[in-house]
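In the form predicted alone, a lone chain appears below as structure tokens.
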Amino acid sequence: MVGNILAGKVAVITGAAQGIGLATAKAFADEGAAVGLLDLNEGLVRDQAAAIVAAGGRAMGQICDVREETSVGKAIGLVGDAFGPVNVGMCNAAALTPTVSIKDLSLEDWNQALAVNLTGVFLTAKHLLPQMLSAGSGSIIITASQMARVATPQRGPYCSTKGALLQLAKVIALEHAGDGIRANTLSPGGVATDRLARQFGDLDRAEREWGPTHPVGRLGQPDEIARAAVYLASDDSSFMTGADMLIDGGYAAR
């Protein structure tokens, strides 16, 4: 353990088996939070949680399909039962959307993006809020994207769903400001993750082709986004709600 910024916090992170979600789970645990790692990949997420425990943290892994309300409610409930009411939630699960024009996009792929990227966040927030009301306060962090602000050809489902998340966070923030519950979005630029490797074929290609489109000249690293999530989860950001934290290497400033 290296810090205590999040001591006493109980956190849930969806899409936590790898990438930004996993980096954030480790960072939360390092700062003293008890962390529930939720992911559709049950074996991997349990292994990742076990590794955090072996390193001295408090964590548990739980299967969760954010498209299914029963699955979401059960997973969050189990974390609350194990560690106490959840007062930090990071809605991070996202679908790998196809790179294709709107005219060629299938309804199936469009609906999958909506189900995971948007409805999945709605369901996660819906089941986090009663936990946070019980805890007396809370912080909901929604992983959006720089693509919530700037459009890219052939990324219609991704840009659309990520843009909607900025508005969803604002609504939650306004509805629960009086309850001590905050909601913010965290918008990364291109980040070197397994997900990006699948999109481009490998990370070297992603760095070559997409890194230079960021004014800083490179892709981000998961740990850089995780440190921002720690801030949003902590009491240091107590005056911040309904806002978007953009960490994109200058991409949206072009």
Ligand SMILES: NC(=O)c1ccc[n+]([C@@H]2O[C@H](COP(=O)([O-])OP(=O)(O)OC[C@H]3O[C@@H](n4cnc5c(N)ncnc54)[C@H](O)[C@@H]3O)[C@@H](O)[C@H]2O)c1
Given for the second form:
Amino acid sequence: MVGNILAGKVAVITGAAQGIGLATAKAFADEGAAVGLLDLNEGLVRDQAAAIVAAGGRAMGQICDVREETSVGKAIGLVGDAFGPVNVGMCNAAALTPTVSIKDLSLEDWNQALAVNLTGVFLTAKHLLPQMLSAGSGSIIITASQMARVATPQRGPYCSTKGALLQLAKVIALEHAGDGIRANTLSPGGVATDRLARQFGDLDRAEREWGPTHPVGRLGQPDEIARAAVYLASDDSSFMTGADMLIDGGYAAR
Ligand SMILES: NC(=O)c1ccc[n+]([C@@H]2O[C@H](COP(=O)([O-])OP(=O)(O)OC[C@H]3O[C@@H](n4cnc5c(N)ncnc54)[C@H](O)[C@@H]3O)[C@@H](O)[C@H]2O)c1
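Can I get the form predicted together with this ligand as well, since the one above is the form predicted alone?
First the chain shown before, then all remaining chains and molecules of the complex.
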């Protein structure tokens, strides 16, 4: 354990088998939280949770498809049963969306982006809120993107769904400000994860081609986003709700 900023917190993270979700799960556990790692990839998420436990943390891995309400409700319920009412939730899972113009985009690809990136976040938040109401407090962190603000050609489904998340977080923040429950978005710029490796072919190419588009001259690392998630999960951010925390190497500044 590195610190205890999150002692007493019970966290759920979707899309936690790899990348930003996994880095955040490790950072939360290092700071004393009990963490439920939820992901579509059951084998990997269970292995990653077991590794956190082996390192001295409190964690469990659970299969979850954020597109399916019964799956989301069951997974969040199991974390609550194991560790107590969930008071931190990171809605982080997102689909790999195609790079294609709107005129060539299939309805199927559009619907898949909406189902995971937007409906998945709605369902996760919907099932987190009763847990947080019973816990008496909570922090919902929705992983958006710098592309929620900056449009990019051929990234229509991604930009549209991520932009919508900024508004969804604000609505949740206003609906629950009186309940001690906060909701914010966390918006990374390009971060070196498997997502970018798949989008660009490999990570070296992603770093070469996309790193320089960030004013700091490089991609971010998952840990640089996880530290911000620790802040949003902790009581240090108690006056912050309905906001977007942009961590993008300056991408959206120009
Ligand atoms: N990596 C970046 O450059 C970047 C930039 C801005 C925002 N983001 C956002 O950060 C978040 C995490 O990104 P990442 O790069 O770590 O992603 P990633 O693709 O490496 O990991 C995503 C995880 O989500 C899981 N997942 C996919 N569909 C799911 C579903 N239906 N139900 C449950 N789990 C599902 C996958 O199995 C995977 O483990 C995403 O919301 C992404 O949009 C990433």
